[in-house]
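The chain below stands alone and is given as structure tokens, in the form predicted alone.
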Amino acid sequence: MDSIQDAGRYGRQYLGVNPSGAMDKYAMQVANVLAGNDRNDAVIELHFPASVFLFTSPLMIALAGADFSASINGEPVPSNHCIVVNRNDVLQFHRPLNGARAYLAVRGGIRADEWLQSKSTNLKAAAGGYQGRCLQKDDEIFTGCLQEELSFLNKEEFRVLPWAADSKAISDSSQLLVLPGPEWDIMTEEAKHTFTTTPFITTRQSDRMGYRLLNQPLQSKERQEMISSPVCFGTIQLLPDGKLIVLVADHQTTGGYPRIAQVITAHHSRLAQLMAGDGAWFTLTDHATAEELLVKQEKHLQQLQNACTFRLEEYLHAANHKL
């Protein structure tokens, strides 16, 4: 399931055409942020067991999300740096430490198809990304990455650069924060506590459209059909046997099912990162913490932006001055 994804492609739910898009947007836009990219560029988004990749020319390249061990020509590399490879060095991952999606990012971005302005893979259209597919055995990726700015290489083997991203602001944290949804009443008081006091864990019947969750049966007030109404990465749809579903990139974009919560925005992450057998719990809050919470995230990803930036023009011009 390694796939090229971006930040997605909006304004078209219209037409029923789903964003898509990397699933943690802010581990792909940290990882985007030290490659020194615009951060919302093409990465690869990897799943254990990941892609094996070898490198045809010097790159700069950053790690961030899951910790899946990595290691270049069979040493350790740590996720949250900026990566200095070379020709023909081999970057693998070996076990799973935590969380569900590691993003790969190459300074200069990835050269992909794009469709409706976006070139993340829609498996369904078969459009975007690597010819709207998965990852294969063979296939060569292009960047577009400048090696004049490499030149100072030669033949040096690979270098982490001593910068790294603040992982503690990556929270694992199986909390996760919601909004009441349109129809958060129709459950009974008694599910209501449900939701908010046992916790939920995810299945193997999970994708990139949605999380199934196994969950104490949650009852409504009563039986009703519904209009199909929009829905968004985030929400919480309540199934007619009491069980659950949360959406994520690659939803539809209406749906017939109670949506009884959301997930903020910053959370985003957090669920994203969740693999098959872990648990959650949901917290109520309300619009003016999701907000603040998304401001400091913001906050932080700017901050990191601006000394990422400095110490990358520092560092390549202190490099290719002694050449």
Given for the second form:
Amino acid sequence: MDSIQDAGRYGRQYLGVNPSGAMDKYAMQVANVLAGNDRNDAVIELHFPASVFLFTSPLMIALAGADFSASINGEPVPSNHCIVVNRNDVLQFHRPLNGARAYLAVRGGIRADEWLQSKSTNLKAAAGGYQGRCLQKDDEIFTGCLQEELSFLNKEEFRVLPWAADSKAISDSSQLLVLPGPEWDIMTEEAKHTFTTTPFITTRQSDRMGYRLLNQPLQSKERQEMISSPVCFGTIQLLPDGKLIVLVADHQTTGGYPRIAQVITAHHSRLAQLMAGDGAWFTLTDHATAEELLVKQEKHLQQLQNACTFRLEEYLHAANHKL
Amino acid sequence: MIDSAFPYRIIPIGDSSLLVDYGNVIDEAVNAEVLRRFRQLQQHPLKGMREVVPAYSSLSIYYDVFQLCKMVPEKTTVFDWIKNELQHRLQQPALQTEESHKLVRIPVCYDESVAPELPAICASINISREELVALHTGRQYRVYMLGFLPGFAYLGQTDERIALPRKSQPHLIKAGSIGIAGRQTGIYPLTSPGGWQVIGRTPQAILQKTDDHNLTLLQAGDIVEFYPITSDEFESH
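Moving on from the form predicted alone, kindly provide the form predicted in complex with the partner chain as a structure.
Below is the entire complex, every chain and molecule, led by the chain shown above.
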């Protein structure tokens, strides 16, 4: 289930085209920044068991998001670093240590099919990414990596560059902050209390469209037939049986279930990294807090980008002048 | 509080989008107002607005908190600020932009070969196939909104006599299938799981993936008429 994704396909939801894009956009951007890319360049989103990659030319890569204990030629390599790899190096993933989705960025970006200004894979429409589908054995992926800047590499082994991105911001907590949704008041007072005080478990019926949760059933005051209205990433819908669904990257543009709450944008990354069987809980917050956390996350990414760009340029300059 | 022919409320959907809600109704006049406001906002976007999406009786607006936080005064949330901007905008009369009202005639094969459950459906509502076809093709439908799948148009409303309940379990529905759910009817642009009852299929392409400017055959506000074709005509289309 590995696929090519970028920041998503926006602007055509009015035609029913869902945004797709990386599940964990924060980790996707960290991977890109480490590889010296534009933050929204296309990356490969990996689920465990993940693909094995054979590099057919020298490249600079970076891994971020979930830790699947990666190795190159059998030697463990860390996430959140830029790595210079050689021709014939093999990247593999051995065990899912934490998180559900890892991101592989390559300097210069992944070359992929573009559909409606995005390279994200839309499986339903079979468009974007790698021929509109998930990656398969023997697929050949091209990148925008410039070989000249890696001419210093010669026959050397791969190298892990010494600086790292701070990954703490990603998923160190199972608390998801939420804001009340348009149909929040459809729940009884007791259901509201249950919703915010009891944990839930992510079930196996969870994918890039949505997560079905195992939660204490929630009562609604009235059974109101809802007509289709807009939904987005992080929308928590209440099903008729009192169970919950949280919508994620491949969600439809509109839905017909009550939208009782919405996971704040700054916690989409945590949401994206939940695996089947993981427990978590929802806590209500307010707009000021949600916006502050989102702005903080964005500023952190900008600082990281500045720092990484500087370190990478310095490194490449020094490496190429030693020759 | 709002002095308008179309009362609405503005409510947040999380921290990066908001909803203009005109009530939970399927109504042509309300939908026309939603589409006027949609076009108005598309032509003159609010600052920081990323996207606007119309539905039956609501609009959602996606915005960029980081871009807007710099122009919002302290102690004000971006949500309050953009809500205020939007309220100003909605107080102005909606632009009387030319609503497209394009009339689109769509051929449909109402045959067991493409809609295997048709006999069972007819039996369930105690109607002949001919009557069902006459009722389904006998009126014009409004495209209220697009959603669910790229190019999927929600059309309303069908004659009450052919209103059908949704299936309790989604089943795999082939591209081009014409479905009914309640008094809505629609066309599946792509093969997909779905809960609507299938009464026929069109050979007409609903989604043109390679044509960015004419991506979907239908747009919200269009008028649709179905006309029957035989299975031979379906095959040779």
